[in-house]
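Here we start with a single chain on its own, the form predicted alone, put down as C-alpha cells.
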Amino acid sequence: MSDPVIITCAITGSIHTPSMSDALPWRPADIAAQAIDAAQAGAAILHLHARNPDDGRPSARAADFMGFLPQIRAGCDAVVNLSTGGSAVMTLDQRLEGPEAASPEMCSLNLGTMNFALYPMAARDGPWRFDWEKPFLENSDDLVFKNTPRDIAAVLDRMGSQRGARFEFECYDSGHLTMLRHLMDRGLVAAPLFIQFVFGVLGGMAALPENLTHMVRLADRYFGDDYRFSVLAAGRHQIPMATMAAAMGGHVRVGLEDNLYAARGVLSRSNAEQVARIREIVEGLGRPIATPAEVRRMLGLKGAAHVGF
C-alpha cells in the first residue's frame, strides 16, 4: 500500500470494432488526442495498439503506429506501452513490426497461447460500419492466440534485450504465473516485475473476486517482493475489479480497449472519462496517483529519451 497507484489506460485495443462505439478511437489523430487527454486525467501509462487508418482494422504496422506516437510524446509525459499481441490473426513478426520500430519504454507480453473468443459480440444490434467487423468477431470461435515459450522468448529478446523495453506481463490464468516464474529461472526476466492480471476474456479467468485473491497469493509465493500487480477486467467488471485491486495495494487499468461502457446501457464518452472515474475511486481509498516519473523509477524504465519516436 506504500506505492502510489499506477493508472494504465488502454486506448483502443484490437477487440472492439468501430461500429460498437463512436468514442472508440481508430484514426491516428483520435488515438493521439484521447491518449493525451487520458494522461492529463491521471493515466501514467498509455497502453497502445494501432489501427488501419482507413477502416479501423487492427494493425501493427510501423507506419500506423508512427501516425500517432510522435504526437503523444509531444503532448504528454506518460509512459508509452505498446502491445506485442497485436491481433490473434497476426504472425509474431507482424505483431512486432511497429514495436520494434518504435522501441518504447514498455511493451505488453501475453504469457501463453490461449483461446481468445470474441464471437458473442457479433450478435450486437444495428448496422456494421465496415464489412470486416462481423466476420472478424464471428470467426474467433475457431481462433487461437499463439504465444508459445519460443515466441515469448523472442519477444523478450527482440523488445527487451535488444531495445531495452520493460514489460507489462499479461496473465490470463494461473498457469501464466507459472510460465513467468520459469522465465525468471531461465534468466530471461528480471525484477522488478509489473504483472497485469486479466479477467473476463472468454478463454481466460472469470472476473471473480476469488480469482484475484488466488492470483495474488500465487504471485506472492512465486515472486515475493519482486513484483507489482495491476488488474484489468473486461466490460462491466472493469471498475469493481479495479477498485478491489486498489484496495488490496495493487494498480489499475481502464480504457476503451477493455470496456466501452460508463454504466449499464451508457457508452463511455472517452478514455479520459474512465481514467477520471477510477482516479476518484482510488483517491477516495486514500491512495495517491503515480506520476510518469514515479512509474519510471518504480519499474526501472529506460526513459522517454531512449525511444524511437
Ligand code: KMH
Second form
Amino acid sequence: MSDPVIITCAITGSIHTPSMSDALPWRPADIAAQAIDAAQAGAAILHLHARNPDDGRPSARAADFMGFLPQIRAGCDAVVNLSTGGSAVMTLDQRLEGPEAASPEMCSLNLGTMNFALYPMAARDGPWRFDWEKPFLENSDDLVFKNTPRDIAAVLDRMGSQRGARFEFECYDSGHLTMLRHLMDRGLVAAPLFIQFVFGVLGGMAALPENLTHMVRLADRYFGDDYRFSVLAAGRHQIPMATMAAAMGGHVRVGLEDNLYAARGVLSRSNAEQVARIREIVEGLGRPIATPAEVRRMLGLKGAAHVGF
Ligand code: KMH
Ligand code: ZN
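The structure above corresponds to the form predicted alone; please give the structure of the form predicted in complex with the ligand next.
The next block holds the full complex; its first chain is the one shown before.
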C-alpha cells in the first residue's frame, strides 16, 4: 500500500478495429498524440502496439513502431512498454521485429498458450471501414495465441538478456503464475516482478472479484515481497476491477486497447480520458500516482537513455 500507483495506459492494442470507434488511434500521428496526452493525464507507462498506417491492421513491423516512438519520446517522459504479444495471427519472429529494433525499457510477456477469442465482436451493427476487420475477428474462433515455454524463453533472452528490457508479465490464468515461478526457479526471471493480471479475455479468467483475490493470494505464496501486481480488465469491467486493484494495494491499467467505452453505449473520447478517470479514483482512495522516475526506480528499468528510438 505504500507504493504510489502505477497507471499504465494501453493506447491501441490489436483487439479493437477502426470501425468500432473513431477515438481508437491507428495512424502513427494519432498514436503518438494520444500517448503523449495519456502521459500528461498521469500514465507513467505507455503500453504500445503498432498498426499498419494505411488500414489500421495490427502490425509489429519496426518501421510502423518507428512511425510514432520518436515523437512519443520527444513529447513525454513516460516509460515505453512494447507488446511482444503483437497479435495472435503473427509468428513470434514477426511479433519481435519492432521490439527488437526499438529496444524499449519494458515489454509485455504473455505467460501461456491460450485461446484469445474476439469473434463475438464481429456481430456488431454498422458498416466496416476496412475489408480485413470482420474476417480478422471471425477467424479468432480457430486461432491459438501461442506462447510455449520455448517462446517465452526466447522473449526473455532476446528482449531481456540481450536488450535489458524488463517485463509486464501478462497472466490470464492461475497456471501462468505457476509458469512464472518456474521461470524464476530456472534463473530466467528476477525480482522485482511486475505482474499484470488480465481479466475478461474470452479464453482467460473472468472479471470477477474472487478471481483477483485468488490471484493475489497465489502470487503472495509464490513470490512474497518480490512482486507488484497491476490489473487490466476488458470492456465494462475495466474501471471496477482496476479500482479493486488500487484498493488492494495494486496498480492499474486502462486504455483503448482494453476498453472502448466510458459508459454503457457511450464511447470513450480518448485514452487520456480513461487515465484521468482512474487517476481521480486512485487519488480518491488516498493513494498518490507514480511518476515515470518512480516507476524506473520501483521496477529497476534501464532508463530512457538506453532505448533504440
Ligand atoms: N491485449 C491484452 C489483453 C500483449 O500486448 O502482450 C493483453 C496484452 C498482451 O496487452
Ligand atoms: Zn497489448
